[in-house]
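The chain below stands alone, shown as structure tokens; this is the form predicted alone.
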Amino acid sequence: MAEKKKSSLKRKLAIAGLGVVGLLACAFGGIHFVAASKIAETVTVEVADLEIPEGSKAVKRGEYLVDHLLGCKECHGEDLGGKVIMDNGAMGLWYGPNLTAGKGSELVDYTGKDWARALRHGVGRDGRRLLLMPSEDYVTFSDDDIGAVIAYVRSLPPVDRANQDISLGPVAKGLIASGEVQFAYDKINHQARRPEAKPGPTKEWGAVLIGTCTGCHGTGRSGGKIPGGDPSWPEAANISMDKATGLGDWTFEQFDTAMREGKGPDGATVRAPMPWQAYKGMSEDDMKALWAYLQAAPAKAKGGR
């Protein structure tokens, strides 16, 4: 009798185990379907053609923007020929494509309109929303600056490097399916007018530059967990003027040191993914403009992004 009970219990446990596995398989299948559907979805956005300037002045401006403000090399590599951004089992393989005119690049025949669609609106030539392009960071920059970036990219030596397809891991699929990770396209007001500020040490110009900080620190600049970031990354700092958790007690000199040397007021090293190595080359006026904007913007407690 005892042996029959044990055998019956084992069968029930086995059936229950199979049921759990089945439920998990269904759940994962559902997540995969939702994530795949979102990635495959196409959108239509009106894009004005963008004139791409010629000449050394435009190329030099574009080089400055790429190297010290826009963070392009963080995703596309030092030679802009493509780079693995992240590769782990949970998040999958995330790859920044080749931007040069070399073999393997898919952007060789991009027009000004194609570039504007991708950079400003987060949409590829095929109408799909780009998953990795942080277009919300760039949408405030002027036609002249975006054109200069393209002029600089086109001036670079071709890099022969094939693109690698993005392959999403289970955690990444779950984050996309749940909306925790959003496409840049869905964060942008595509009808909004761009600021008319000119470069200078003003809060108005700082309002243009601050876009490059929002991907990690949030539109409210209060920091917290970075959506879709590498699990090893620390939370983004609160860069609002909150005195308890932000920069409220900082001086401009301390802010400048953190941005250029990667050292906080307490001497602690600023941790990755904060790209201070790029920001250290910012002009004095641009650094002052960022600071002026942060001082004028509302203070927020940490974590609300």
Contents of the next structure:
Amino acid sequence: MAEKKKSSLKRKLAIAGLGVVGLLACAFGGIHFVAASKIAETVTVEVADLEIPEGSKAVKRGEYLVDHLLGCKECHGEDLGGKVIMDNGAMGLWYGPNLTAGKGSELVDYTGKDWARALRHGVGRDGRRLLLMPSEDYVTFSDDDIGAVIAYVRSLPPVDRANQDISLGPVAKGLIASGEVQFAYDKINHQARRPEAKPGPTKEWGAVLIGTCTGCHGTGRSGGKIPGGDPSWPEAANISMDKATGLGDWTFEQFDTAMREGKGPDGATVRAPMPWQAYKGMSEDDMKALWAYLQAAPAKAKGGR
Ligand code: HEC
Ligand code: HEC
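Coords for the form predicted in complex with heme C, given the form predicted alone:
First the chain shown before, then all remaining chains and molecules of the complex.
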């Protein structure tokens, strides 16, 4: 009797189990469908013409911005010929495409407008909203600076490397379907006026530069989990001036050391993906501008992003 009960219980459990598996399969099917249709959706955006400057001054300026502020090489490779950004079961395979004019690049005949559509609006030439490409971080930069970035990228030797297709893992699909990970296009105010600050050690120029920190640290700069990040990454730190959980008690020298050498005031290593190796070469004025901006901006407790 007891035996029988047990086995029928087992059978019930097995049937219930099949039901759960079935439900999960439907849920994953649904998530897959929602994510796939969100990705396939195209948008039209009005893009202002952008002149690509010529000459070594622009190329040098672009090289500085790319290497020490904007992080393009973290995702598109040291030679900007493309690289795998992430490859794991949960998030899938994420690939930063070839930006050079070599074989395998899709940008060989990109015009200033095409570059601007990608860099400032987060949209590909085919009207697709770009995934993971942090265009929202670049919207505060002037025509001259974005033009210089393109001039630099185009001055690099062409790299012949085929792009790999991005293939999303189940967690990435879930995050996109639920809207937790948003496309840069949807985060950008496409009509916003750009700040008109001139480079210098001022909080106004810091307001331009801080754009490149907010993708990870949040627009309120209070840090927390980085949306769409690799699950192995630590949470972004609170870089607002909150005394308990942020940089409220830091001096400029301590900030400078964390930014350039990846060492916190307590000696702790600042871990990846915080790109301090790139920030090491930042100019003194730019570092001071960031600090001036952070000091003037409102303090927030950690994690509200
Ligand atoms: C966090 C990673 C990341 C960073 C940083 C990044 N990109 Fe990208 N970028 C990507 C990915 C991923 C794609 C492909 C997106 C897709 O196809 O949906 C992409 C696509 C592009 C495209 C192609 C757009 C198109 O029309 O197909 C251009 C151009 C580009 N990036 C330029 C840059 C430049 C220049 C920088 C630095 C100013 C930069 N990216 C920084 C990840 C990144
Ligand atoms: C790609 C993501 C990413 C970008 C871009 C980024 N950070 Fe970070 N940052 C992090 C993460 C993650 C940490 C926490 C590292 C740890 O816990 O070891 C961090 C830590 C820091 C710290 C150390 C704070 C502490 O309490 O130890 C400072 C300061 C900092 N970031 C400032 C900046 C500034 C300023 C910018 C822009 C110029 C920036 N970060 C851009 C991800 C990023």
